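Coming up is one lone chain in structure tokens, specifically the form predicted on its own.
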Amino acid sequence: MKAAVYYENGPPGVLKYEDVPDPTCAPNGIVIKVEAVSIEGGDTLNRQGGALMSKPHIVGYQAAGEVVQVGAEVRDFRVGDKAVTTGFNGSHAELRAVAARTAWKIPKGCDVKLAAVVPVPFGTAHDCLFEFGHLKAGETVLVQAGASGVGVAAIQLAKRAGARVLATASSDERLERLKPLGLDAGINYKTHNVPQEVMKLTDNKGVNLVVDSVGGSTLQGSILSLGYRGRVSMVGAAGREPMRVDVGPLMSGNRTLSGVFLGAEIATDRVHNMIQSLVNEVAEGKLKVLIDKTFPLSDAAGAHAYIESRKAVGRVLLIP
């Protein structure tokens, strides 16, 4: 099979489109043939300077299509079924093999292309908001990076559970184009100091909840915007910076900071159903998925260089 490959990390330009071996189907698993690979902000941190599990390796967390093999224990999908899957590595390939727990099945009728992004960002936002972030209606959420993956499924997520909702992105254009979601009002965090417009917008409240997947020094403003009793789910690290913060702010307000990693959990029925129940509402268009940009697989490394542009607006598929 092709797939996109590297030998050591580095830049977008380390991918390279070569033949590897296919992958084989464990007696617990499938393999799908990929139809999308939906570009995760874990692959471009882990294709920087994450472990390399083989050589060449192949990165990436998630990608759908159809299923080609099932595993002997496999009772939940068959040859010809659609599904999206998830695991540590391996989806920027034709062909992807992973467990059957870490995989979904995508309701008919349904285009790949949009299921191919749900689980991580989703699953992802929906513990954000509400298994760890505690959501109630009437609450206030600001979502860092309103314009990522995480971002665009938190601002739907948290508008349809009756909060009003706040978001962060790099320019006036992009935070536009979250209105639709449910955005209720936007913060260009080129322009403006979030936590001093946060309290603006809220009267000198701040906020309930904050989802911040950025980290760093984005992490810092986060705390500073929350409320009395507030709280923030810290989801990742996409600004590439370290983790310095003063959590003093936390104990004056009885504030939490809380870290969130879908992972540890994915397997569990409680987020696999979690998951499922999402990718059926994506398909019923009960929840919209936004496709910034579409890349051949042989030009994953195009892929990556745009994403970390911080131009695209939720999603950068790959397609084989």
Ligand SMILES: NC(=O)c1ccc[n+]([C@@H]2O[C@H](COP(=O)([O-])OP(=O)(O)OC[C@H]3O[C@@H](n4cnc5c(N)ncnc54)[C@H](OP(=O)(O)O)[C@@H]3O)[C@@H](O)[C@H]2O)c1
Given for the second form:
Amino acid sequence: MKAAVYYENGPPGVLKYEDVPDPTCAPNGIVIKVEAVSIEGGDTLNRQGGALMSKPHIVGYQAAGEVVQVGAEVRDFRVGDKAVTTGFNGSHAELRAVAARTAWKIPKGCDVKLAAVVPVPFGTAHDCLFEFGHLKAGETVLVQAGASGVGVAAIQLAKRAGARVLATASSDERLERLKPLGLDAGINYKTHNVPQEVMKLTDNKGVNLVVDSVGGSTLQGSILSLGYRGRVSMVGAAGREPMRVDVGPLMSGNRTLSGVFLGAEIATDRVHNMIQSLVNEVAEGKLKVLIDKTFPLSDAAGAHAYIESRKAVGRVLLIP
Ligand SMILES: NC(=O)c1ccc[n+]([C@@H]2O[C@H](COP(=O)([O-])OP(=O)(O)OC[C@H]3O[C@@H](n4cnc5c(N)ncnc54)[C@H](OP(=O)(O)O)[C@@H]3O)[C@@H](O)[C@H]2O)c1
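Structure of the form predicted in complex with the ligand, please, following the form predicted on its own?
Every chain and every other molecule in the complex is listed next, the one we just looked at coming first.
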């Protein structure tokens, strides 16, 4: 098969398009013929500095397509089903093998490209808001990097749960594109100080919950944006900065900083079922996905470079 691979970490230009051996199907696994690769925020970070499982290494968490092989122990998939899959690597390829537990059926009639975008960002946003963020109707949420994959999901899920939703982004144009998803007020962090704007927007009360997938100095701003008993779901390092923050302001306001890692529980019944519901809701049009642009798999380098140019709102896909 063809795949986008690299032999060493580095900028997007390390990605090459090459022939590699086909993956094998485990007894508890499936193999899909990939129709759409969703480039996750973690894929660009892994390309830059993550571990290489093999040389060449195929990066990538998430891809969707048609099931072409089913392991002997697997009962819930058949050849010909459409499925969206996750794994720690291997998405940037024509064929992709995963454990069936980290694959979800795509309902008939649903565009595979839409479902390709769901499990990691929507599952992560759901856990940040509800399982670990304990969001309740009537509360105010700040979504850092609202135009990110996780951000687009968090804004919608928070809004429909009855929260007031604030979000940050690096430009007014990016914030504008989030309004149809349920954004109540946007903060351009290039031109405004985020905690100060949050205090203005909340009558100096601060927010109840922050979803922070950026980390570093942004995480400091998240802590400073919290109200009394406020919570931060800290879920990523998109800012590519060291995670050095002053946690002092947490104590005085009975505030909480929680780490969230979807991968730790993705194979549990709780998360598996939650993600299947989210895939179904996207298929039914109850949740929106934003697909900013598609690239051919052969131009994975161009797609990664485009994402790192900070122009994408929502997801960039690769099509084999
Ligand atoms: N812990 C978990 O379970 C889990 C699950 C999913 C994702 N994550 C992590 O969450 C983070 C976001 O993932 P994602 O898929 O939502 O990412 P994404 O769609 O690629 O978006 C990342 C966003 O971060 C913002 N950003 C701020 N500083 C940046 C920088 N220096 N370089 C690039 N972007 C920067 C950009 O928006 P602006 O330009 O508007 O600032 C960009 O849109 C990643 O670190 C990922 O690994 C963690």
